[in-house]
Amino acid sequence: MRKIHLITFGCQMNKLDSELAAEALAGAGHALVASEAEADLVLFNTCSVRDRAERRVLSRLAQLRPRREAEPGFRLGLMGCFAERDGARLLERLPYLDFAVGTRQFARLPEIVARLDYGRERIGFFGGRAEAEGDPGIGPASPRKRHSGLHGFVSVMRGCDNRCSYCIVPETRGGEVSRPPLEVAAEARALVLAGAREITLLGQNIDAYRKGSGFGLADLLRLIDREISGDAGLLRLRFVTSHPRDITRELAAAVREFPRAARHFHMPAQSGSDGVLARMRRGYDLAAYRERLAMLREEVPGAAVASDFIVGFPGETEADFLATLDLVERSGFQNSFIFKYSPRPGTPAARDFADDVPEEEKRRRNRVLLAAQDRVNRERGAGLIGTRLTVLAEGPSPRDPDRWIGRTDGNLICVFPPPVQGSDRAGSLLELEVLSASSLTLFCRLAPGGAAKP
């Protein structure tokens, strides 16, 4: 049996894929180890959304090549979106890579690892179709076995049908496949019974869950509420990611009605320019995005909304960029994830448009937009000083074990002294008072009378 070190790049869906892969491999008798040095197999779960993510993986593989060539029993493997996108070409380019497995073939990992001990066959499995039954791409899930910690992730669907011009996800993840509602609710309940206090439902375009079936994401939230209503363990339920074209008033109303649903939406705008949005094939214009933003805040008072932006998309002028800057400055986003455009081979944007914004200009626009979001964050933080917030306590901060960390319903990060020195109240809701703030963190103390809630 092998000692496997699994390294994950990319989004929350990739993190869940790694969790499921680890469960499958452990179920086959392999040991998951904490460091490369202990391992005789290093497995990378990869991302292809940006060129930088792929280059980081290639760099790490190159660093491990001397060990691969010096130790006969040491192996290297690749799974996920990069493996799906480049397929057999990766095995041709990297003679020291032992196997690569795409996003819809994860269930074969135990078989692949078993075959590594026989001869020098190099293995690749790609393509196929995600199954609707069980967790797509991995087979039936075992949440009681694989869960650890306060946060649990449940995929409700895989793939995307939107075909934004810059996005490689439809190629690497395939089209939309939704899981049966009762199966999703049962997995969420099992995670809660295993100790999770916050569940995040995942989908590349989660608002399209079972689109056209008469039972959508709003219905799924209500179903989970009913299924877990007798279990006091669930404190919060989140979902990501929302496409502005598909988000509905009904979904917002369900979030408002469900007391444990986090009042937080991740609804990427990508640009504030109608011309850029059209070339991106986003399916809405700026007025429609603003309308949906206002709808969320009307239906869910106090709702926090996060966004994504791409700067330097082909043809983006200074006027286009200033429209995006204005959107960030006026919208009060809880956070914005900001990226420089990089062409992804196989996407319509890479095929149809010249990458005509100079790299230095991309970097400048990236810095300006980050600074604008930073100002928004600081203004929000300053306005929260002296207020009380309810926070899900996660335990000691990784950066400072003498302080604890937690998040608000709106996904704001709070640090604070331990509630009672030496006691463990991780997984409890605490009432905190905000003392000061930076752009990304609120510094708090336990509010008078703010003892832990069950």
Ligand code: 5AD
Contents of the next structure:
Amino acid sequence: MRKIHLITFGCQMNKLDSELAAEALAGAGHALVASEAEADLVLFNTCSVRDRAERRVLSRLAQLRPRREAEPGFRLGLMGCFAERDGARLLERLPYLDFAVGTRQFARLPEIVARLDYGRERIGFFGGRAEAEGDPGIGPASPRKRHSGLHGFVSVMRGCDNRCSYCIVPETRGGEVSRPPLEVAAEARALVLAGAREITLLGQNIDAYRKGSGFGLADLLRLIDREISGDAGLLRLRFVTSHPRDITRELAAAVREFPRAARHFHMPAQSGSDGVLARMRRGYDLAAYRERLAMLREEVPGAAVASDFIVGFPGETEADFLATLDLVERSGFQNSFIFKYSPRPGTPAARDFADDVPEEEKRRRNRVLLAAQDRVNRERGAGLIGTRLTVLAEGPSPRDPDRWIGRTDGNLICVFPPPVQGSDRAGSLLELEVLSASSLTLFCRLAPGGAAKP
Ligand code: 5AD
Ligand code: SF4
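Form predicted in complex with ligand 5AD, following the form predicted alone:
All chains and molecules follow, beginning with the one already shown.
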């Protein structure tokens, strides 16, 4: 049996895949270990979304090469998006890599790891179609035994049928496959029974859940509400990521009606310029994005909306960038995740357009946009001083064990003195009063008389 150290890069779907892989490997009798030094197999769950993510894995692998060559029995493997995109070539090129398994084949990990003990074959499994039944990433779902902590993640669909011109995901994760609603609800319920208080439903393009079937994401939220409402425990339900074209008023209304749905949306705009949006093939223009944003805020008062932006997309002029800046300054986003454009091999943008915005200019636009979002955050924080907020208490802060942290349903981070009753309050809702605020953190105290909510 092996001692396996699993290192995860990339998005929440990758983190979930790592949990599922760890569960499958532990089920086959292997030990998951916390340090690389103890391990006799280091497995990287990789990301391809930007070039930097891939280069980081390659350099970590190269660092482990001497150990791989010196230590009999020590093995190296890759899973995830980079393995899917480039695994076959990497197996040819890197003699110290033992296996690579793609995003829809990692159910085979126990079999692959068992085979490592025999002979010197190098193993690769790629492609395939996600399973519709069970977790699509891993095949038929086992009853989940994984201990989830406060935050549980459930994939409801995988893959993406959009063709945003910059994006590698359709290639690395394939087309959209949705899971059956009852199975999603059962898994969410199992996680809540195992201790989860907040469930996040995951999908690369989650608003397209069972598109055209007459039972969409809004229905799924209602189903989960009904299935889990009898169990004390679920306090919050979130879902990510929303595409501005697919998100509906009906979904927003479901969020408003369902008391445990977090009033929080992640709806990436990517750019504020119509020309850039068209070249990105996003399927909406600025006016349509603004209209969707207004719709969310109308249906869900106080909704927090987070966005992603890419700066330095091919042909992005100063005027295009200023349009994006204006969108950030005027939209009151809960947060903006900002990325510098990175051409991905095989994507339409990499094929059709030169990467013509200089790196230095990408960096400057990144900085300017970050600073704008920072001003938005500070203004919001200042406006919240003196108000009361409800947070899901997570327990001691990893940075300062003398203070606790919690999150609002809009995903704002609050820091506060530990509640007197101690650790049993972790995982419950607390009422806080905001005393001061920085860009990313609200500093709070327990609100007078604001004990844990039922
Ligand atoms: N270059 C830079 N950023 C990208 N993203 C996706 N593809 C690229 C790329 N080629 C960003 C998008 C997406 C987020 C997950 O990563 O903003 O929403
Ligand atoms: Fe996640 Fe996309 Fe990175 Fe794959 S390429 S790990 S789907 S962010």
